[in-house]
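As structure tokens, one chain now follows by itself in the form predicted alone.
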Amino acid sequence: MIEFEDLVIKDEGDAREYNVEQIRDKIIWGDALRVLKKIPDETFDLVFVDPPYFLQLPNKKLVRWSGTIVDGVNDEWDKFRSFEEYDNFTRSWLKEVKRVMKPKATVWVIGTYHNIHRVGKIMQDMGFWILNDVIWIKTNPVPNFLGVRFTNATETLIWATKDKKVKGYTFNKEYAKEFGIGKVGANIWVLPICGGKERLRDKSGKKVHSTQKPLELLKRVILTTTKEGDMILDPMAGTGTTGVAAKALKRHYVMIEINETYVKAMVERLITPIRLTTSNFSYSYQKRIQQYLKLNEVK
């Protein structure tokens, strides 16, 4: 039986450097900026980063029309004193991510309108070459209950190489066609936010992590841009969706996370075998997507 200690390395001050064999298929419990510095150059084939979005939410309860409280993002890890502080944080982790990427590796960064444009600008300033953005359209977004803005129903994923000269990176176009809308594999993914049995909750029914990503999203990232046996890094792993998907799809992973509650949840997920199909949703679900986008109305 796999135990907590079998999967988790607690980052201690005396560890100066980790070797690849030591961290393969492990969770490193520690601060991402400190841990990344201890990982050798050119270790990973893919990096997926789900950084804080710096949502800048007001310090007050958000109430639905029905009177219930919106369970939004109000975590300490999403709070920064200024855009300057957030940008410096972003440069710090991007610098280390770039260093630990193999020459032909790619990196994905996900965000919302609050942060993704800042992250993209910083990436370009640092020499990253953006290959695509992918728009995740959520079929079940949280409505804007006050009716003063559009409902935010998308997130943006930036996909990039270390620099413009990189050739030979992995791109599995057949999967891109499978997951994107239309016959050409367009850069639009339509799927629901994490919910139901997949959404992790504590004993009181509260979400374990406020921004847990759906397995379907990470499945698409991994299948389109890696090969079996590749090494995948998620330096801000949360509850470990990247690692769970990587394991199920026969890839190796390294997860870094500082929050003990998230680490424990990640362990529980990783010791529980799951099966992920490599195909898209069923035909009935695809039909619902077509109806959602009203593509069937296009003549």
Contents of the next structure:
Protein chains: 2
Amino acid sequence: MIEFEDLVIKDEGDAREYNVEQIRDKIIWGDALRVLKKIPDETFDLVFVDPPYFLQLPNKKLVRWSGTIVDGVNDEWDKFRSFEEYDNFTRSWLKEVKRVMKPKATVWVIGTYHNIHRVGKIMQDMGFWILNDVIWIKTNPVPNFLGVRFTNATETLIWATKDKKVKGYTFNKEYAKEFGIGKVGANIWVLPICGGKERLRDKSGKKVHSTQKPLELLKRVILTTTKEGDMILDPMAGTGTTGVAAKALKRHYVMIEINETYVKAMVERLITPIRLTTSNFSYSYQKRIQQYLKLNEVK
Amino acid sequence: MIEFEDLVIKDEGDAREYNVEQIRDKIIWGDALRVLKKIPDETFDLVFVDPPYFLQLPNKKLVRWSGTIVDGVNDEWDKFRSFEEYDNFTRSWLKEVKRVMKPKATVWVIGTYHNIHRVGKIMQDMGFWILNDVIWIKTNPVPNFLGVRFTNATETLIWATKDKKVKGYTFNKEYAKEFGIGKVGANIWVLPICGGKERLRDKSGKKVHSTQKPLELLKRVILTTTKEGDMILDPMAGTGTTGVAAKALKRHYVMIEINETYVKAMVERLITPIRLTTSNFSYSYQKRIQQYLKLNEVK
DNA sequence: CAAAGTCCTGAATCATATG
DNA sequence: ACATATGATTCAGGACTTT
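Form predicted together with the DNA structure, per the form predicted alone context:
Below: every chain and molecule of the assembly, starting with the one above.
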């Protein structure tokens, strides 16, 4: 039986460097930046980053007509004092990410309009070369019930190499065509927000993580842009969707996370067998997505 | 009969300021920045900007199977020496745009991953408050022939106020629901690239403008975020889609454009009567779009 | 005249090899 | 570094031609 200790390395304050064998298929419990600095150069084939979105939500509750309260993101890890502080944080982790990427590796970063433009510009300024934006269309977004904006139903993923000159990165176009709307393998993915049985909840029914990413999303990232056996890094792993998907798809992972609750949740997920099929969707989700995919058949 | 002189003001080098009556429903033929500086504060209810995308295309030809060559963007106006030069240009026009916006006005900027993140971050840094990203899904994008990336089928529009504190901007949610995918009025618009009879061509059949925007796009922008009689500015008007749509929808426009060929094309379009209905789409477009909208009915 | 087939093209950061 | 040659690669829509 696999135990917590088999999967988790607690990062201690000393300065030694990790070696690749030691951290393969492990969760490193510690601060992302501090841990990243101890990882050797050119270790990973793929990096997936889901940084704080810096939502800048007002510190008041948003109440629905029904009287219930919108359970938005109000976590300490999403608090920054200013754009400048957010940008400095972003540059810091991007610098380390770039260093630990193999020469032909690619990196994904996910965000919304609150932060993605800041991240994207900083990436370009640091020499990353954007290959695509991929638009995730959420089939079940939170509606804008005040009717003062468009309902924000999308997130944006930036996919990039570490440098303009990189050739020969991994791109599996068969999967790109399978996932994207239309025949062309477009940069548009339609899938629901993480919910149902996949969504981790504590005993009181509260969400363990406010922004848990769906397995289907990471499945698509991994299948389109890695090969079996590749090393994948997620330096802000949250509840570990990246590692769970990587394991199921026969890739190696390294996940970094500082929050103890999240680390424990991740371990639970990793020792629970899953199969990564569309059955990870509920039936109604599948039906909805089929509607989108029917577009392929329009003449 | 309406003549060129009735519609066009040629911007001369002198320093006098334009007044609102003088420029209403006019094309100002001159440099965007120089002209903008002569426009009074708080003149417009809406600004739409389609800046150069800074595509940084390689200096080599992309040849198709058939032997034809992809006629990509190779215009002087899309050339910048560096990100820094592009950013300085962006900041310059954004500063003037902010000044000529009425207090409750909003601004739209369109771009692709090549430039939109730079523009978006700069807007945030200058105090603009992003209300939404709107994703334009192009039904007929240029495929990625070589299969090394996702086909880039989207453009991104940023919609913002000039300041975080702005309340009471115009948002017509009925139209937002009509245009966006799903019942919720999502931030996703599906429409084709400008082509067919709408696409302006010279006598030899060559595109007048390499990136002419579809009328349907501007129709949506105008109907969702302005009222009848509003003043709309397009400071880089190209072949004038903004003005044509504004006129048809009973809004006032001011368009700035420096290129003589484009100005002449604009005048032609403005004196040609049009009706702005969905018949601007061909039937097959409509069918395709209906397929997307069927999602409304999914339970 | 309608239907089917051919050809061209669209905001594209699209490959590799050789000189 | 840049330019040129060669080769494997693509979908939707519109214009035009053939059946």
